[in-house]
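Coming up is one lone chain in structure tokens, specifically the form predicted on its own.
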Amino acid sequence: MLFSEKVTEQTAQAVSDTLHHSIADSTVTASAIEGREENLFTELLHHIHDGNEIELPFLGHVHLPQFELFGIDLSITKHVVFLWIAALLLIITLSIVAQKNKKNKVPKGFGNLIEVFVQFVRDEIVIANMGKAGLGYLPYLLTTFFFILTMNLLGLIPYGASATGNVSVTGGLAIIAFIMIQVSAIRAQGLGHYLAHLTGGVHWSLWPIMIPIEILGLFTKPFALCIRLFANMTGGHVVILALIGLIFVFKSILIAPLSVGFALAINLLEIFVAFLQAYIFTMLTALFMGLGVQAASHGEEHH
């Protein structure tokens, strides 16, 4: 009896010591892996990672100014810088193109390329979804298309950053789209018909149920625009990270050519995705705006 108790105590002590050493070893390993993953993310996800510093060629990491106003953090971040760069590029480039296209009856060179995009947005997006009444909103939709496209492409160049990979940026674009969707509907239908549309045309007793549902539906459309653009522009970089990470997972240089080859293919695919997401965001915004405009035309036909 005493012998069995001693054996049990010794076994329990041995198990306890083993668990203690295992936990200590796993903690060291986890910390080492955590440090390695942090470096990997820093190197490969710098295009979508926001921060208070920006990396420049030959200058390294440059810290951006930080300041607060009334307790609100208004510090300039990397994505804010690339928002400004995208806006500045569009203002300068499109202003020059517009002046050249006015002088030349037939656009040439880069001006011809821009003209192709303008005609595509006008004919295949605006008129196709909103009709001729949508031409008044063409400047806004063109600005949306070129602005998103420029930000997407800036994230693919060295030292660049994908501002559209920041949900705050896509959220801002979605808020503007939400305002334009409601403004176009109110202008086409009138405020009275627009508010009546929130009732869904049902009996007044069902209004307490229908009105909240209709109001919620107004916000789900721009929310879907926000998340779709953010997820697609972030997903490509995450896939590239996963492919490059295979080299570290297998711990073999033999897997490197395959990983780098697939990563290069995904990077080329992201060029197509940059154009596609700019088109989808603009097209869906025009579609949602067109629903309000067409509702007014249908109402006039019934009258």
Second form
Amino acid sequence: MLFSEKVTEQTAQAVSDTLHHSIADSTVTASAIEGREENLFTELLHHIHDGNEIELPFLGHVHLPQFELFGIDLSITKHVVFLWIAALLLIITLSIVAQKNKKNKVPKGFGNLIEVFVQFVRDEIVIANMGKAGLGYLPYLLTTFFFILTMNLLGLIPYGASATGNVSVTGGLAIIAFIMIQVSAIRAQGLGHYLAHLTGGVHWSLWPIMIPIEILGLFTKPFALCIRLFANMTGGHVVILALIGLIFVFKSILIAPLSVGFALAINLLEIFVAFLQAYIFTMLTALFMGLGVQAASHGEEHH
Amino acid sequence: MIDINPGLMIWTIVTFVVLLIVLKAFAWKPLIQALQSREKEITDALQSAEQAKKDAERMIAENKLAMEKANQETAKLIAESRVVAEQLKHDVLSKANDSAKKMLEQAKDEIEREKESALLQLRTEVADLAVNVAEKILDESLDSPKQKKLVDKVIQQLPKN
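Could you drop in the structure for the form predicted together with its partner chain? We only have the form predicted on its own so far.
Next comes the full complex, this chain leading.
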């Protein structure tokens, strides 16, 4: 974790450096507007960063309460607000849809759309990766899919923000995925077999090498989930903001059609990416859970 | 952007767990149930439709068979009745012919018999008449055997009818 954190930090530094560089090159009098560039860049990142205030139409910036508990900063930040907005949206719409679909024999409109997704997650993700035994984990995977999808899409609307563009949020989701992957494996194989799997089935003299590797392997999967989702959601936003930022960098209205056109195209791409990343996160979680569940049936061959 | 915020992580996990519990009760259960019951209904409906189709096909085949049988029966009946009618016609005709022939025969016989008796009667009548006439003409000039001979001769010369 620590190592990759460092790497990502370095990468971010490099990205910001090059961005600064290109901005400096493109302006005519670089030194004169150095301060403004700094402003522009922080302004750009401000939209992606978590913060202690949210922007609302007509009301402007609204400060959010901050507090600590047992030494942990549990402030309600912008992304926490969007987590809750996504959760509330889901609870309200899905409860209504569920009630409607129960009454209607043939679901229509939005209810039908939701059902298509539910059926897709059930048939193409859960049953395809985990078999019928995985149906017990269907609510968890459905929640993961819809929660991530809603958070992704919230970042595309004005005044919105993608909570999934924050590594702490995706990290939280990955921790849950990690727990679910281990729980499903232990439940399917039994604790003994689960622990035995950590030895990789090699001679006991190799255990000191094998066990750390296997344990590391357990963490890499959810860690990849976390970084993939975070990077995809952040990347799209940075591209859109950079394209819009070009207008201010060149200080020319002539660049606006190009910027807006490209930003629109990226926005459309982002809609696709929002669905795709929700799907990939859910699908990979199901796949990793499925590996553990299926290992139960092959367990005897190894030992 | 990269720094991990444990508070946010905790909020994420808490929000997710609450969301999972609420959605499981209010959304996923009814949604999945509705989906499953509809799938079952559709499967059942398809199966019953298949069954109905099979039944209909069987019934059509049966009907076809029955119709063919009926047609054959009718054809047979018609053929049979035609034969019977032919036979009947033949019988009636031959019977009629026979009776007509018989009647004709009878009539012919009757006529023959009548003619015979009439001729016989005429013969005796003529003989007597001739004898009387001859007696009167010859006035016993001839003896009886000659007389007879003569009479016979006359009779022989008489036309048969």
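Positions refer to the first chain, counted from 1. Rigid core: the largest C-alpha set superposing within 1.5 Å between the two forms. Just so it is clear, the structure is predicted and the values come from calculations on it, not from any experiment.
For Phe272, the Cα coordinates differ by under 2 angstroms between these two forms after the core has been superposed.
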